[in-house]
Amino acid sequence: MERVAAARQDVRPHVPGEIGIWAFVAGDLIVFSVFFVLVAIGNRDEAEVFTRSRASLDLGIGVANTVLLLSGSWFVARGVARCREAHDPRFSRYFSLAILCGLGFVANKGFEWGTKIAAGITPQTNDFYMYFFVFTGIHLVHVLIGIGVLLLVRHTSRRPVLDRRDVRTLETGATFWHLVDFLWIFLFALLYLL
């Protein structure tokens, strides 16, 4: 009952996470958005090859991609409301379904550059290929960085008795995770559907 009193406590409304956080995530943004403005010109001075090799990507991946990517944001914060309302290790479980998220998400990116790769379009063949591979590489370091942070996040909340600096760990993490998502709903959008 004292540890549910405790956790309850933790609900009331505040910033999540730690204040660093909202400062990477902010840098992170400004940074992404001139990725973003540069798609945007390369759209406009070079529609027909942008639009010619937008149309070979595969969209089905790109979908599949961004369905991995909201269902490990979900798990990651029902792991982070479930374990604030009324702690229970076994609550880690979430953080390893959006671990295994972060997984499918690297694996159909690699299968994605491999099969780009073997029909011979590698990022010298235009400016649009460039930026997709530039733009989604350096979006798959950040699942990686998310992964290893997930990692963090579920081994924080498999213990049995969580503090507010504990709450903290899992708040912080899962700000990085929805980052890492919210950047690729941006990047999905700009290279597989404008």
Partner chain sequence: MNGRDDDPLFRKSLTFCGWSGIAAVVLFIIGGCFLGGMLPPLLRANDSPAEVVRKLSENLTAIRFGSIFLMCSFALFGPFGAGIAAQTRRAETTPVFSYVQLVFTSCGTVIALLVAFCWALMVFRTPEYHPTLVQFLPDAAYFFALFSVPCFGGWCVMIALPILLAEEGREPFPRWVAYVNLWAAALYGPGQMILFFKDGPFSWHGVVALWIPYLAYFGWIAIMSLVMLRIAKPGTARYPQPVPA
Given for the second form:
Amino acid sequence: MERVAAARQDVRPHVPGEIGIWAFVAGDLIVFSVFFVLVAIGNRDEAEVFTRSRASLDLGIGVANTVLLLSGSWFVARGVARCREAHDPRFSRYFSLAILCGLGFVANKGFEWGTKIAAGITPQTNDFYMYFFVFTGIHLVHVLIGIGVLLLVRHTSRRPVLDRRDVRTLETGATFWHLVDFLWIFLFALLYLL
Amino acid sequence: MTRDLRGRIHDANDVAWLVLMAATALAWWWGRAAQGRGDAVRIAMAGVVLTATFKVGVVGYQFMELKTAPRWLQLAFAAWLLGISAALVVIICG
Amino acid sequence: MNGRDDDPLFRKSLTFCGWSGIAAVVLFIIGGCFLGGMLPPLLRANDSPAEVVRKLSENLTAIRFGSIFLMCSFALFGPFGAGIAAQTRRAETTPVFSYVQLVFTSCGTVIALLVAFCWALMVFRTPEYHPTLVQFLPDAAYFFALFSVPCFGGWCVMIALPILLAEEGREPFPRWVAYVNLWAAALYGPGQMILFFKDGPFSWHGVVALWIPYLAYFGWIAIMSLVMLRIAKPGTARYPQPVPA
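Since the structure above is the form predicted alone, I would like to see how the form predicted together with the partner chain looks, so please show that one next.
After this comes the whole thing, all chains and molecules, with the earlier chain placed first.
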């Protein structure tokens, strides 16, 4: 069982986590790229509808969600770096914070959807809201899975000593979380800001 | 490198987070500009997309540790990022 | 000691299962794409019943023959899935996930057969049935195929889990296979949305809810089949040691 110090040998380039998670990221990006393009096309072809509907979105909630996910990524990145350099089980705290950020996002999203639906706005209202609910919904599923992944990462980080496989678990889980984060960056831009 | 959990800036991840917060604020500002009328709207919309591209670049490069990843992975990510960014700008503003 | 020379039957069996998957993809392309009008979809979720009857009536013979090809294709999901389970079994001391996979294989195969049944029934008595009854059949077929994400997506997860949970060097398949399965499961996801839309990309004829899951599913079959064929070849490095039963 190699200690973390051995993992520090990777001054040369190394794939964060393992190649498989990046294959997953690539695949997810292909699909989400299709989503982004669909929103962009809708924005061009139905500019009037999109502008009007977008104005009824609460920008503050969108910004709050962006801040939550970016901060979550920050905590995760710090946690992974700390655990890798000089591990201490107390660093699991970083992942706990990231999980809280994720839960905050979920709560925020639930609140946002709730107010929209209570106001009678549904995925069938118009094309903008169709994309809004469906794409943020699919993203939300990613966030929920991401929280599960972070729980696993946190559990792993609580071990007194990390071996090579544990570090791989941490990095792989972190990569998935960061994917969730940067998918939101584009969704936020396309749905809230344009 | 200190290991306290209070938020003092002491490594690249912290800098990245601050940059991302600033970029989010910038994006918000672009977004408000994009609600206006006229040709300025197009520039604002491009600005929104490009700010998002920049943010994703920071997340990828720093948080996802692409800066220490093999060349081919860096290039693949950059290719996707620039490709989607260009596509979106062209569709939205073209 | 590598058991492959002790078990030539396993090699041949796994080869058969791998080719079953390839055949399933080819038969679907013939029956579903060229003849049957399943993909690209001949019908649309927002077609009126009369429109559905009209479109079908113009293509009765092709769709009838197509549904036979579909039935053959979907029946082969059985050996395809069982082969994956058998290889998973090799990495287990006591079988668990291989059993789980067999359950999901069976469910998936049965659901797919229902799709083929509906497709055939759709063109059996098209002029005599009430038009809304005719319309119901493609609705049912696409719902069976697309609204079944927990079954087909779950199947992929049940393949991925024993790979990711296995000890180093004792995985039934290479780790990248696990991630491909998780990715496939993610791509089936949008199919669950067809309940809420009758037009647009998320309806059962739409880009996101039909094309992506179907392409992902048959792409997944192709990849897993090729993986099985590679494992079954003598001289392959990726061939876990047989475990004493």
